[in-house]
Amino acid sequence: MHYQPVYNKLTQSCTGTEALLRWTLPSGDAIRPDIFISAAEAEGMIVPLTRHLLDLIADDVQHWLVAPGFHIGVNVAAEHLQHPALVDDMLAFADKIKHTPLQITLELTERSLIKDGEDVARKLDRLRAEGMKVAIDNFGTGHCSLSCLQTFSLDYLKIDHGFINAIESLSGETPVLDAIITLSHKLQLEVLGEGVETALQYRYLHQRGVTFIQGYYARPMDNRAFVA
């Protein structure tokens, strides 16, 4: 497991982390996550996969000395999304780390909500009514941003880098950028920006009322640098 910090800008410090899963061959040669990850859902093996990954999450936070609430984020791809067991492997995955003050957070792509919509959302429902949180990742590079919206129970919207890109000025013109801002706004959402890397993106959120910054200014890293 590798672990990515996110910064939240109201306390000035890191206040919750997204897992994300690595894998080195015995050579030490790195397997791209993106072709790892598209090969397991491939073959039908991402359930089981996350399900690895949860057990790996659950014994490293278990040395993790962190504030009540610090978030843990879990990628949940559409097929584990849409799987019967979906529910009972989280509320698992909450009990192996019951004795943590961490909280659990569902992130999913807006891919992964257009199949079987109504099923989905009462799953979400149950898992939110359990304590847990819902994210939407690289939000506006989907094909329901704006559908998802009003049919799921969401708890924050984090904005795809390609957005945050597109700011050369904090007089520039970001039209789409500030559009979702607004809207997460109006809607009670929580805001990410993900692929922060400048201070001038950083400031120009910071401007906007974007609480919750993530991006390479810190790196995924492996528990051990984590904790550090």
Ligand code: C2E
Contents of the next structure:
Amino acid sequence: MHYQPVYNKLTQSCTGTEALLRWTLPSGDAIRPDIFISAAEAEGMIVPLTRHLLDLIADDVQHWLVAPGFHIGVNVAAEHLQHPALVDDMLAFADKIKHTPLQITLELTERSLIKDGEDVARKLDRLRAEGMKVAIDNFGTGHCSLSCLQTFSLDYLKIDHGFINAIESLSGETPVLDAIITLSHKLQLEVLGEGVETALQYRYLHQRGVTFIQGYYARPMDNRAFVA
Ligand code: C2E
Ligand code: CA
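Next up, the form predicted together with this ligand in place of the form predicted alone?
What follows is the whole complex; the chain from before opens it.
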């Protein structure tokens, strides 16, 4: 597992992280996650893989010295959301980390279409009732964007880095990005900018009231580096 810090503009500190799976071959070469995650989805292996990574995360976080409510974001694939064991899997994970001060955030990745929206919405409501938060990931580029905002009760909206890349100047407009930020505020969702790499992008988002920032200003890193 690698962990990428999330910066919180209000507290001016790191108040969360996203867990990102890595696969390094014995030769030292790495396989890109978008390749092996898509393959796992296609082969019907994403549910066991996610259970495995929840175990890895549970081991890693036992000794994290973080403030109460520090977020651990976990990507959940559409197939897992539709799987009858979703609620049990996530509650088992919550139980394993119950002695830590962590807050679990489920990131709904949009690589594949979420079917049975109402069934998924009920499961997510159950998990939110248990104290978990729900984020919509890669907002604006995936299969389920505006429709998901109506179907699911959400806490966070993560703006896809493609829209952040479109920022050209501080005073100019970035129409689609600006519309997404306004929409998030109207829906009273917390909003996170993904893929923030430059000071200009940071200042632009700051000016428009985006609270959370994630990007290569702090790259995903292994557990030891993250703890340090
Ligand atoms: P994602 O959920 O959108 O994750 C964020 C991706 O953006 C990560 O790529 C991260 O390294 C990258 N990123 C972060 N900051 C920047 C930046 O400033 N610039 C650019 N260009 N990229 C940045 P990564 O780790 O290669 O993961 C790719 C995708 O693979 C993830 O996209 C996620 O959809 C999937 N993935 C990774 N780990 C898991 C996992 O454990 N479970 C599932 N289901 N999917 C995962
Ligand atoms: Ca994500």
